Amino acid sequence: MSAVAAPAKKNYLTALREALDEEMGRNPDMVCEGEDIGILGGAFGVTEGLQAKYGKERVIDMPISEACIVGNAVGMALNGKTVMAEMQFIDFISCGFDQIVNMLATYYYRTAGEVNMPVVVRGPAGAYGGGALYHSQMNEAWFCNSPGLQVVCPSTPYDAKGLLKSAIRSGNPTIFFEIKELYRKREIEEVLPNEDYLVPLGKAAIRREGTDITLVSYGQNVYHCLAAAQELQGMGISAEVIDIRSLVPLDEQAIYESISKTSRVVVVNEAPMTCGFAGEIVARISQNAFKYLDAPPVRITRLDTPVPWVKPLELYVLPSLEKIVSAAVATVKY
């Protein structure tokens, strides 16, 4: 008898492609649109093969105009379509900002709940890859500040697939941040279920349990927190790592429950500090979980500067293992 081969592990990018393929297959009214997503399969290959499978009327190559892409998505949603709109890089979502925050985000409210906007705007985000200031942004706080939008940022292949499927099926407009440095990262590949599955929006994941300090993050910085937790363990400090996964809706309760156990918290994200989402989490902790705290909450974020191209400078302005460990040690000793 021949040995049965172990199931193949899949990367973050493949998980996203599978999510789109499966949702296109189950929903004949779903369409995808974006720059180069058809013939070329997208700048990173997330939509590779979808146009050949579903046709040019459902996988649409669009002009280089993010305002046009999102405006077209709004129009198609008004005509009964479910839409995935790709931004080639999330940095350039600013060119479609008006259509997102003044049209996409507000339709449900201004029609008194009569009109949904089943549109997911997704794209590659984040730094650490030498992309410099135009290809390294994490601008999620812009959209968390716009009522009516869901905001999601997965850190694992399993979550990338399950959260994207949940966002598509939710019927609500969603900004979906994909960490491009994780697209093909071998170390995080996973065996994904063969059966259909969803990961619920608004439910955090405990990536590591601990008792002395809570590290809260999302996206690529989750892995910096996990590495920091491992190093802290060698110092006799037990760190719990919370991956919030979706920013809006936010699983506040998971954060508070962890802090009720550890009494200390460091929040990590790679967007700038001023008005960044880490500050929002710290504010909610201060308001709703102050009674649990034995030390002030701490933020580790990007410095308030564009992302430099030169690698040493890029690493200088971004969160790092060393910065997280240093902050955690200081917080535990407070």
The other form holds:
Amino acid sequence: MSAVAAPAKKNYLTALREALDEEMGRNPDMVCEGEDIGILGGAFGVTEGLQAKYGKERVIDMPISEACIVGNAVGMALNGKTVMAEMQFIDFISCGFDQIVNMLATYYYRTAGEVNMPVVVRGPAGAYGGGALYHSQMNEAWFCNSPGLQVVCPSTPYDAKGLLKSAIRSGNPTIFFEIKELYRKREIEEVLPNEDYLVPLGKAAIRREGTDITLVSYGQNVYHCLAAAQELQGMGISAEVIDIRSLVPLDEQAIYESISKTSRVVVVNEAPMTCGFAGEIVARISQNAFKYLDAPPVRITRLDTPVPWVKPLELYVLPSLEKIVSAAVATVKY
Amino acid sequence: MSPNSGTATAVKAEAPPETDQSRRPQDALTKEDCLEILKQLYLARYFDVRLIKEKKRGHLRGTLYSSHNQEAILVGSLYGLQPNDWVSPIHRDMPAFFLKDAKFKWDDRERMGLSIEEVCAQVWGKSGSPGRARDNWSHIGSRAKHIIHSTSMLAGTIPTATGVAYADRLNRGDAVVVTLNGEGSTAQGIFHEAINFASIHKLPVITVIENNQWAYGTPNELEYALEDFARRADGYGIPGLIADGQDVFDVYDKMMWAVDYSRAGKGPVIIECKTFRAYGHGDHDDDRAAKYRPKPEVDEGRKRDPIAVCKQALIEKGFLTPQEANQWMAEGKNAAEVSNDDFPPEVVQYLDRGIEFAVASPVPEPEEAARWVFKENG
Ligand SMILES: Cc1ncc(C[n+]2csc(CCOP(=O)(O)OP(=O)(O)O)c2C)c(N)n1
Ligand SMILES: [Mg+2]
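Give me the form predicted in complex with the partner chain now, not the form predicted alone.
So here's everything in the complex, that chain up top.
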């Protein structure tokens, strides 16, 4: 007889599925909608089993119309429902853009607080997987630039579940960026609590403590930063790694506190540089934490290009371990 | 109706010729045409099964959206077009890129279609691809060859087609623009927006709907509420034809009617081709599709292999003896079951040449990734 089996580790995708399942279970007014989310269980399987459990009325296989998926969610929210709206790939969220930025984002504001929108628009995002121009995007900046939307991007299974639950319960519209390259990544699987838990929006996580330089990122770039920190350690540089987890609201304080210690910062983000969120972080640091800085804050981002398909080209435009390490070294030497 | 409604009265679309069996365009096809059509079906099928095999051997990256069982739509839609006409294929239409203007001149580099070498170089992710492999698989095209560049966003290129048609009118051209689409893509607002525009201006845009009864894991009844999708055309006051998507000659007939209609300046046409998706949505979906699609439905949907249907028609036309028809037997076989011996040797050799070129073609230099964001001088 073996001893009590160790609790199973779970991947990022399972964590998301559990969050949806549990929220659907505790809230009879919650509905899920999206392309192929019911019969198929989602292109990646995030919603697998939900339709069997909660029925076709609450887990809706939608026609291929992102605008209608979002707009219909707005109507359901107006009439008292909480909605999870899946984008099959976050790249196609642009087909529902108007419904998001003009309808969903502004509802609460223009009704002077009468109608809030408990709607989470979520979907797989991110590059590094050979997905090419239309299956690799990180277009979070569009939404950060649309007041009224929360924007979230978890990097771990624990956060994926806890942040998704927080977003669903927040009563605010949220664009939830899931990193598809992390969905089934073995190395990041972890044991999740049995009991209900939330990860608060607007609270950053320190993934590694350090004293010489701060690396700020989110999504899969967190792992590039952690790998860079490891390499920097071998060079005698102690890097602190911050995972902001939610972009709107943003935990600025955590970043400033870290910089007050390290005096140096590199912000890493796989979205293009111009008007990307890395620029926003750097701008805030420059304005609010200038006194701590011993070197100019640096951005490592995607080049201002789309994401090309073939591997050498894709990697050429994206942030990498090497690019982060050399930027960190240069910043420390500044 | 108000007596003053005048020109605002909706134009009733010309009745399509579905019942007129006496003047079928296919009856004007020569024996050589018909045998070429059969050979093109073999070519489309072989391209598909060969890529499935190459992918299984680990030679290819990306998703393969099989056109198996839907080849008659591609061949029948393209065969009667003029070289100058435009085509807009999507993910399931890879063979369309090299079938365009291929009639009797597969090897002619000047023809108005992509060469097999270019298409293979694209699939292999090499610089010999017309898009230098910047985007994947079907996401290629060619202005020079009048092929609208395909992208991912479903129905997203239908307004491109209207724009091409409008510009052609400004240029005093006489091209028609044929767009190929899955039925699922028609739920996009842009489908409506584009066809509405085309119908207002009577643009020669022919929208072919490959109705394979599934959009990924979603069946027809959750995509639209019509018995026949073609009836969607009624709302625009344009003709909506229905073709048997397994029968290359029926597709050809409907397309030729549409081409005459559109080229004559009468406006856009929708052609619904009824067919069935042979495998999973993409090769990543084969296992799951086996669960969400009941086997009897799949067997029924694949019962009439377009190659077999074409052969039968050729026998009836007196262009093929039953013996000749049995020479190559690709029909009814999955990629796993079929071998090179089931195809005419010239078809196999044609693809061999394409693949040879693709394998030898270099991967683009990484620095290329930064180019062509904005117009370059020179
Ligand atoms: C705007 C948009 N939303 C979602 C997708 C993801 N997607 C790719 S193919 C597909 C199904 C397409 O079905 P259909 O149009 O019937 O074509 P078929 O694959 O059956 O040939 C979906 C949902 C997409 N490519 N574009
Ligand atoms: Mg379909």
